[in-house]
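Just one chain is shown here, as structure tokens, and it is the form predicted alone.
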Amino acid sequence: MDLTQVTEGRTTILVPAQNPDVHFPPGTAPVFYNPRMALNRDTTVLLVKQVSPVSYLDAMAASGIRGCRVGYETGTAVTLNDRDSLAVDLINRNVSSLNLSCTVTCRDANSLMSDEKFGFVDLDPFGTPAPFTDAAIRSCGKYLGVTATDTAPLCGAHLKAGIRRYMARPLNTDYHTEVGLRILLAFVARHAAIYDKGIIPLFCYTHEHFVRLHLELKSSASAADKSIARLGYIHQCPKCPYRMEETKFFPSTLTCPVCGTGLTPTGPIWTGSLHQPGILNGMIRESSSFMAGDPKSLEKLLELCKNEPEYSFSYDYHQLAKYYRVSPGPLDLLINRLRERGYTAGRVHYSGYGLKSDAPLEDIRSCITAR
């Protein structure tokens, strides 16, 4: 196996050489490493620095980059696991070169998580985390990290697959990215509630081809009930831009107040906050001296998440302008007009054209078409 050295953050490891001439170079290597996921790992390292778990499991470690970064850059006691013996050989080599004192195991992830407990359990599979979520919830003492890269099922492009995997109805809308994020949150919340555990989102976001959750789990029936109470639906009009949020375990049958068409429910979704302000502010402070793998993306993401209004849906500004047959001006101008009318308004972290606001659709239209 030909190896090459990579440095991400403050951590240097060896990874298998990849073929750069194909559409997806990481898929050509015998052990997986994706440099495009550096931001995902940056946010995890920053968050671990905030919460200081007693132990950390990288359940599907592959090259070991995530677990190595957590161990080397935070000093947390780390276990790196992979069921592939070739990956484990590489992990051991990287652990040794970093002089890390950690545990390396070669086991099926579900089997390991069913047998042992960890302060922070991290799932970063290739594709869906659904088959591993139950065991991860049972294994984690307090914190859970989840990555999903199957965004087509989560966001509604592959409707039947989304229903099968997450027991939810996604919807391929202009805010489908947020739908996928909130469907995954609701999925984890429902599984946690089975074990009388509630979830508290610490820092959750979506970026390019993945969804990432960082959660705290609270063990009590009341915490589980509180999480379930945050489940709900987005009702989208199939004919006009109207949409609304409903916090309710089963969706109501509703009609669009603008055009009279029956609304389409999507969910269940998580209707609560995506972040804890104290955690996010701490990550922002830490980031000023943090050596990131993707510093520009990290700075932009943290700032946008801090200022993003806490609503479960957004509007695509260009789509609205097209619907109202006007040429869109600067998005910031629209945001300022809405704020001047007393509404909350702001950008979203997952789209340069996304708008979140509590303004009624008619007032948004008025601000867009004003001259």
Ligand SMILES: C[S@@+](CC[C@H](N)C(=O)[O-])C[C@H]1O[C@@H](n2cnc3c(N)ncnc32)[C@H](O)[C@@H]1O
Contents of the next structure:
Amino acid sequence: MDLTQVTEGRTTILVPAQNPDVHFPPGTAPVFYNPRMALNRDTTVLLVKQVSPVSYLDAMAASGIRGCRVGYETGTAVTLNDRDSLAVDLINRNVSSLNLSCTVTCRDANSLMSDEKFGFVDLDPFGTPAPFTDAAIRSCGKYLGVTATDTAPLCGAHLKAGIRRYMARPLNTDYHTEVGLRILLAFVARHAAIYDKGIIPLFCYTHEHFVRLHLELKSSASAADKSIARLGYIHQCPKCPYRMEETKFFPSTLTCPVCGTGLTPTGPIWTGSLHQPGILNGMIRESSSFMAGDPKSLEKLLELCKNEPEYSFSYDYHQLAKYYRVSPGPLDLLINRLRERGYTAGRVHYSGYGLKSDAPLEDIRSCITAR
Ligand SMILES: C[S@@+](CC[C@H](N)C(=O)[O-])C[C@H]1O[C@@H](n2cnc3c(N)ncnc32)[C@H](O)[C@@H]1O
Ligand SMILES: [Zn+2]
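Return one more block: the form predicted in complex with the ligand, after the form predicted alone shown previously.
Starting with the chain above, the whole complex follows.
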């Protein structure tokens, strides 16, 4: 394997040399490494620093970059696993050059997670984490990290695949990225409840082509009941921009109050908050002295997440403006107008045009069309 050295955060490792001429270079390398996931790994390292788990499993380690960063940059006892022996050879080279004392295994992740327990279990598969979620919930003592890159099924572009993987109905709307994030959260919450575990989202977000969850799991029937009580739906009007959130186990049958059309429910989704403020504030504080792999994106993401209002859906400002036949002014102006009327309003972390507000649609319309 032709190798090259990369430094991400404070960690230097060897990864396969990649051919920049192909469409998706990481997909053609013998062992996977995607520099565009540096932000994903940055958030995990920052979070691990906040929660200090007793141990950490990188269940699908590939080059080992994630587990190596967690071990090297936080001092946590790490296990790195991959079922591919080429990947494990590379992991072994990387951990020894970093002088990292850790465990390296070459096993099927589900089998390993069924046998052993870890303070923090991290899933970072190709595509969907759904086939690994059950074993990960059983294996993790307290914390669970999940990456999903199958955004087409999660967000409604591949509707049937989304239903099969997540037993939920996604919807391809202007806020489909958030629907994907919340469908994955609800999926994990339902799985955890099987084992009398509740979930507490510590820092969950979506960025470009992936969804990322960092969760605390609490073992008790009442914690599981509390999570289940957060399940719900977004009801979307198929004819106009009206949408609403409902926290309920079964969706109600509802009609659009604006145009009278039957609303389409999407879910089950997680309708609770996506972050623990204490964790997020700690990550923001730590980030000033933290050497990130993707510092600009990290700073922007943390700031946006901190200020994002806690609703489960958003509006795409440009689509709203198009619907109301006006050209959109600056989003901040609209946000200020809504706030002046006493509403909560703010940006979203996953789109430069996304608006979250508790204002009724009619007031949003009048703020958009006001001159
Ligand atoms: C997306 S890559 C992991 C990327 C890595 N965590 C990183 O941050 O660069 C997915 C890895 O999962 C491994 N994998 C796939 N199925 C697996 C399984 N059932 N058990 C263990 N590893 C598996 C693949 O060999 C591959 O190396
Ligand atoms: Zn309507």
